[in-house]
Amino acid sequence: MDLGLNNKVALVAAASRGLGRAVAEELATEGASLIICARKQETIERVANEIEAATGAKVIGAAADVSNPGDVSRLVEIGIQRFGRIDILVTNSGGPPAGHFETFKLDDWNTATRLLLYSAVELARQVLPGMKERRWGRILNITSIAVKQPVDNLILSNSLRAAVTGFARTLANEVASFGITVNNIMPGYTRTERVEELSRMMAEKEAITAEEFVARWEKEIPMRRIGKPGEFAALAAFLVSERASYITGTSIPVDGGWIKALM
């Protein structure tokens, strides 16, 4: 299937590893040019070079902290200077720390809000004028299955990823007439560095191995396994493609059937 991504320009945030990198690699394979970011310049330059070598795509790696509006503005400016436009935005960031409500102070909530909600808002705000002018654009937010079924011990992520969903659903209606779609993709338990870190941390609290803790997750998943980043990235590529032009305002899980809700 030709997704129509050849010669499109995509900005993928937090793309040095995990789901962000998997999405960047998939879009590059489909012919898109990329602007990717992570906090460390050396790291993101190495990843950009690796993706370029593997796919032949044009890739710019720039250091940026997406919770910092100044960094977001500079990142978008770099992309526009190099490619002239940004057609596709994939918002993404690291996750906030795990813990129960009593674990966190107001500063922790403010930090998590800047990381998860404000980053998505500011990235969208920066790229939307050009998308509206060209009357074509795709915005895809990487959220979490916790939006539909909260995960124990992740109160910051559960709360703020739900806020991103409300923002995206409202924005989708506001920009639909400009040929811009806004969707969310909800990863389930996927074999990424973030999930491995969580499993180790939570396993230590229960004095069991990380493998035993992951096996507990796998028992909750109808497919009885953790997902692969490439499986997630395949849907992401479709949702930002020409083929998905009539899909907007939705949240789609990639979770092996973990979510028990009907809708």
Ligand code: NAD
Contents of the next structure:
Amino acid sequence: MDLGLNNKVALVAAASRGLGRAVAEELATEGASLIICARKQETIERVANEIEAATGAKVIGAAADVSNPGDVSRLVEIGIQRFGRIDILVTNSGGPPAGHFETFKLDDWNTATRLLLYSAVELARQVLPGMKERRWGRILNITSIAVKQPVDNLILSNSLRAAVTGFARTLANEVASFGITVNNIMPGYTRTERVEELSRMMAEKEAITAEEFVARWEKEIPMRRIGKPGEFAALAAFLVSERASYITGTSIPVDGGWIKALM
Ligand code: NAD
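Output the form predicted together with this ligand next; the form predicted alone has already been displayed.
Time for the whole complex; same chain goes first.
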């Protein structure tokens, strides 16, 4: 299937590793030009060069903290200066810390809100005028399975991913007539650097191996394994493609069947 991504320009946020990087690699392989960000210039430039070398796509790496609106507007400016436009936006960031209600003060909620919700809002605000003008655009938010089924001990993520989903569903209605789609992908347990670090950390606390810890997650997954970043990125590439032109306002899990709900 030709996804029609050749010559499209995509901004992929938080893409130095993990899901963001996998999406960037997939889009570059499909012929899109990219602007990608992470907080450290050196790291994101290295990753941009690696993706460019592997795919032949044009990739710019720019330092930006997506929870800082000034960084977001600079990032979009660099993309527009270099490529003339941004057709596709993939929002992403690191996850907020784990914890229960009593773990967090209001400041923690503010920080997590800037990281997860405001970053998606601000990125969308910066790219939408151009998308509306050209009457074509794709916005895709990376959220979490927590939107459908809250995950224990993740109160910040459970709350704020739902807020992003409400924002995205409303925005989808407001921009659909401009040929712009807004969707979310809900990753389940996926073997990224973060998940590897997390499983090592949790395993240490319980004096078991990381593999034993991951096996506990795998027991809850009908496919009995955690996902690969490439499996996530394949759906992302489709949802931002020309071919997904009539899909908007939706959230799709890539979770090996983890969410048990019907809808
Ligand atoms: P990861 O830690 O491996 O990668 C996160 C990326 O975001 C890195 O490139 C990092 O440099 C960048 N980043 C972090 N904070 C940033 C900021 N403020 N500004 C710019 N860049 C920033 O994480 P991942 O596993 O790829 O997860 C990506 C997102 O998906 C996270 O929000 C995570 O909570 C969520 N998620 C992941 C899984 C999973 O199993 N991997 C499951 C559900 C949800």
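For clarity, every value in this text was computed on a predicted model and none was experimentally measured. C-alpha atoms forming the largest set that superposes within 1.5 Å between two forms make up the rigid core. Positions refer to the first chain, counted from 1.
Ile208 shows a C-alpha shift of 2 Å or greater between the two forms [criterion: core-superposed Cα displacement of 2 Å].
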